[in-house]
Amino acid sequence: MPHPLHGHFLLDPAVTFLNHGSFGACPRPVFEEYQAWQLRLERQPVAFLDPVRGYGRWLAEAREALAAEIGAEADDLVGVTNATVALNIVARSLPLGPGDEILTTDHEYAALDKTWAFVAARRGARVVVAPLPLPLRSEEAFTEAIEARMTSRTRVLFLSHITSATALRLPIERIVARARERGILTVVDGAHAPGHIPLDLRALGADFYAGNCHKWLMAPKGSAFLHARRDRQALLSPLVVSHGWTADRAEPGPFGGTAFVDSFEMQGTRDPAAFLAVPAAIRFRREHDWDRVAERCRTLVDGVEARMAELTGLSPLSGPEFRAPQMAALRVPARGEARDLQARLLEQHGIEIPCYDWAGHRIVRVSAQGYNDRDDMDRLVAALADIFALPAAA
């Protein structure tokens, strides 16, 4: 029988869904709230899309709820559709020039590797990649690996909080502080962080932080945020200049928000329902004691990671303190094509899970969310044992 929480989700019961990390899954009550906002928009679109008497006020309320969840001020964040959009805003806005360096790691999300390459090529800047030590077992080793690549030309430090391909929780706090001491702008890809790990963006102090709400926070697809320190907001320009923009960044925005908020949130006709449903996602988590649920999920991931390492003889990519709590990159034998393995797991075993190659490793990335249970993990281990002819799984 599925876990009782499975009934709160709209997932296909015929599929063992172990891929929450890619696009999340929205609980039914949150999805209904999302649809209610969409219906409200269609019933009176003129009133709804009025920036002052309509959605501007509701967006502010959603930002307040989200800010309380992530340790931020509401006026320091704006709603966007996904973390990639947020990070494109930052990358395209920063004043980079010929010879400037963007320092990053070899564990970053491929779409953002392309973003920085695109910006660097047009500005004459250079992307510098710091390889991280594997297995990752020391915050000191992590910090030293990045500091070793800093130079007098380093202008930007770009890091993931939780890496996508390798499911590592990077210990970024010290290196963010050291970068700021050197006058280096810090940009953090927190796509997997909100709802997955505790966040206090005030304490972290990164100049720019992007996060998805539609993954682990379980809001509808198309809800994310960009957070910028108050003293860095004037550096940012919207990808779309529209009604909310004002030339004087020190003045209030034209619709009652700050210049930062209005320039990004008031951009003409759009459907803001996904972001307006973020407070419903936060309420759902509280009503179901999601800290306790998350701890159960972490136990599930701990168990499947240990079992697969024992079966394959392939050790994890990090110590447990540096792995994402509810996600793990399981190393498996590199036989055939990764896409064929992913297709076989779905078609023959009914398991939806990503499989890919990263830096010479074949990875099966498992996620555990509240709708998962031990039977789901047993099913994955048994399927991989069958495919790779491994000893019987315990």
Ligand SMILES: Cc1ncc(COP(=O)(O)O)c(C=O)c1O
The other form holds:
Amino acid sequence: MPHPLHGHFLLDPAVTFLNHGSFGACPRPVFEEYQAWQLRLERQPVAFLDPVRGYGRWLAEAREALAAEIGAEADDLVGVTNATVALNIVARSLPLGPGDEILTTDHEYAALDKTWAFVAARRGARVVVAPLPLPLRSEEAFTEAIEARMTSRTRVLFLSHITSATALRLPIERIVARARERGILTVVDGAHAPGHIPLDLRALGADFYAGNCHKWLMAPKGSAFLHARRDRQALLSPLVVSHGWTADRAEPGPFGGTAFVDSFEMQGTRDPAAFLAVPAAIRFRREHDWDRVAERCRTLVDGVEARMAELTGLSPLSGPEFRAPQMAALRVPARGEARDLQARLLEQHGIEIPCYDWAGHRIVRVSAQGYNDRDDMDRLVAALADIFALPAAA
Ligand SMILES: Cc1ncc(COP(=O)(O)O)c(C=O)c1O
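One more: the block was the form predicted alone; return the form predicted in complex with the ligand.
Time for the whole complex; same chain goes first.
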């Protein structure tokens, strides 16, 4: 029997779904709200796509609801399709030149490594990678590892709030403040953060912050945001220049939003339904006391991490305070190919979970969301014990 909350989701009950981290999963009422927006658009496209009386106003309402969740002002964020888009906007906008350095860590999402490599190659800039100490056990060691790589040429610090491959919650607050003191632009990849860890973007003070709403906030796919400090917004150019653009960034935008909001939100004909359903996702979480649900999920991940470490003798990549609350990179023996392990878990055990190699570690990344329960974790441990001929799981 799946957990009772499973009934709120559209996931196939025949699959043990332990990969919320990759693309999220959207609860039924949120998905219905998303479809209702789409129907409304199709019934009266002209009224809907009116940037002032139609979707411009509704997007502003959605931004208000999201801003309250993440400790921000609604006019300092814009809805975008995904974190990759948000971070491409930033990377491709910043005024980098020959010899400039973009400082980052060795735990970043591979697609974004490509984005910065692309930008660096065109500008004659250089990407500098700071290796993080593993296992990660202290904020001091983390901060020092990054600060040690800062030079007079460092223009940008780019780092994840929660890492993808290693499922670490990086203690970024101090290094963001240090970088800003040194005049370095700070760019945070918060793809996994909204709905997963408490966010207060005002207090963090990063220059640019990208977050996905379609992962842990459980909004429909294609809902994300880019947040920029007010004093940095003029640095950004949209990837698509359209009706909303205004050359004088000090002036309001042509549709009554700020120059920042209009130039990023009014970009040709598009379907904004996913972002318009963000308030429904926030509401769903509140109605179902999601803080408690998240705490239960954290306990599930704590348990599976401890059991696997005991069975394999392979220790976790961080202390518990630096692990993503609802996600863990479980280390397993590096036998055969990672993709074969992933296929075997799905085909023979009905478990959807990502398996890959990272820096010499074979990793099975487990996620727990409200629809998961202890049985799911038992199934995973039993399957891995079977595959690796480990002692029977406790
Ligand atoms: C750390 C990190 N950054 C960025 C992304 C990209 O997210 P999206 O595909 O929604 O743009 C991911 C996706 O898993 C991620 O884990």
